[in-house]
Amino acid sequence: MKKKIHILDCGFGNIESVKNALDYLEIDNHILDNLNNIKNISHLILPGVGNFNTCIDILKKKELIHQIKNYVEKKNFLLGICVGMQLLFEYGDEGGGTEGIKLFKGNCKRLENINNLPLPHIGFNVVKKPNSLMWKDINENSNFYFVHEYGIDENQLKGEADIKYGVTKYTNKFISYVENKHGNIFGAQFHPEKSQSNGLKFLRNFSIL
């Protein structure tokens, strides 16, 4: 059964694209700018576009970091997209460096500038997926759409046995999907709302958790 999905509008997300994808899937959704009434929220998307440091500053000014932590502590579902995923980690180097929301261990750093590949990383690329309900009906090594210059290196989550994650190779291997041990906090470095049929399946799977 599809659940109602709330989209958190913090002023830095690709809100309309996410909403349009959910509308296409006929998933009931609502845009909000705070989490003051989490009793009515079970599924939340945190989209992100822009600079890690700037986005964290906005969350602080709107007193949303505590609200987000309180929301997930109640085992509600959260999906961070692109910068929205990066913010879930401990620290981000972009914009001079600042602490993140700290729901996952790791430091978000600029992708390595090797093999003469252009940065930012833009376009479709393969995600080596984990075994997770979020990937139901999505084929192994499917393509998703990326637009980013910073990411979490694969090595930062090696040894974290309770964390499920997917990996993508560009200049270096980076974490393109992450899921906590309780199965209620998820991050996608890619944009599911721009990833055609695979991305739509991903969003649909989130809606039926």
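Only residues modelled in both forms are compared. Basically, rigid core = biggest C-alpha set you can superpose within 1.5 Å across the two forms. It should be emphasised that the depicted structure is a prediction, and the values quoted were computed from it without experimental measurement. Positions refer to the first chain, counted from 1. Compared with the form predicted together with the partner chain:
In a core-based superposition, a mobile segment is defined as at least three consecutive common residues whose CA atoms each shift by 2 Å or more; between these two forms, just one such segment exists, spanning 37-39.
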The other form holds:
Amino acid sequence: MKKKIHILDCGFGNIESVKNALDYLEIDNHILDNLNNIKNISHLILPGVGNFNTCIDILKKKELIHQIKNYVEKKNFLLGICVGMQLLFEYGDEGGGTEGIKLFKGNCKRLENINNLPLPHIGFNVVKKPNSLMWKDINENSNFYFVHEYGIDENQLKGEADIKYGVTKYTNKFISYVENKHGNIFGAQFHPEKSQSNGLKFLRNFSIL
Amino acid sequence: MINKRIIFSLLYADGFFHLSRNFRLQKVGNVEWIKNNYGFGETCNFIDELIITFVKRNPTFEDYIQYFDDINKLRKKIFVPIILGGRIMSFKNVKNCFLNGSDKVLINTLFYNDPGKITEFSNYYGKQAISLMVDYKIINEKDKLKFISYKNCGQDVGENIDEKFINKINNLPCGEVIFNSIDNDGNGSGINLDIVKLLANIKKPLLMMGGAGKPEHISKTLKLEKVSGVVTANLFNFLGTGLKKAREECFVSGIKLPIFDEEI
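Hand over the structure of the form predicted together with the partner chain; the form predicted alone is what we had up.
Now the complete complex, all chains and molecules, led by this one.
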């Protein structure tokens, strides 16, 4: 059964694109700007088009970091998209460097500038997916849309027990999907709402957890 | 490895989408015409991104309302990135684009007149959310080709396109750059590739626009290692199954593009 999804509007991000995808999938959804005194939320999306440093500043000003931590401690489901995923890590270099929400270990750094490949990494690329309910009915080597210059290098999660993750290769191999050991916190470096049928399946899978 | 991109571009003003030839606009049809002739849920299986540029001169508040209203009608079944551009001069303009379904914004004149504003946008939305459009013309001066950029919808001369200009782009906090040939705009004669050599030192994803009239024009351009994508705005050349054929031609030519053929 599809659960209602709430989209956290922090003032950054392509909220309307996420809402558009959920509407198309006929998933009941609602946009909200804080998690205070709101009950019966089980599925939350933290969307992202933004600069890491600015986004963290906004979350701090709105006292959302504490609220998000409280929310996931109760084993509710959270999906961070693009910078929304990066914010879930310990630290981000973009915009001068600042601490993240710290739900996952690792630092978000500028992608390596090698092989004469242009930066940012923009376009459709393949995710080497893990075995997870979030990837149900999605084929191996499916393409997803990326638009980012910063990311979490694959090596930062190697050896992390019980963390599931997906990897994408561009200049270096970076974490394009992450899931915590309790299976309630997820991050996608790609934009599922902009990844055609592959992305729509991914969002649908989130709604039926 | 990353795929190449085919991007479709629409020009909008006064409730209509327009065809452009050498930057002269011709009214084609309203949002219903676009939906009927391109059936966007289907068409978007054959494009990687969609650009919509607001080309109304001196728009009023009501013009913006109508524009965003039509964008919101169009994007219901679009699940590829949408780039909104045209008349972007302030942070408020950028914010309004994001509030109306934009995933990136397209900048042109501001690059020449007030590049500091672009830094302001990127500090908030990230530089990857900003695409730069460089409109240009080629002048043959004493048997030597000279490349000149233009601003204000091709009305005013911008700057010479040379190494200094390229460095300026590399240092600009934007995510990608589209070079759009005013000479070839809408003529369907093929994309000008003379400029690509000059752009060898661009460090951002490079997209080429202006002149794509048939599938081979797109595949020939995408074969160039330096080029990340092709943008086409010709509403008639790719009508019906045109974009599908262009994509198929690219597959035959060995160009790597994602396949989107699955319904959900």
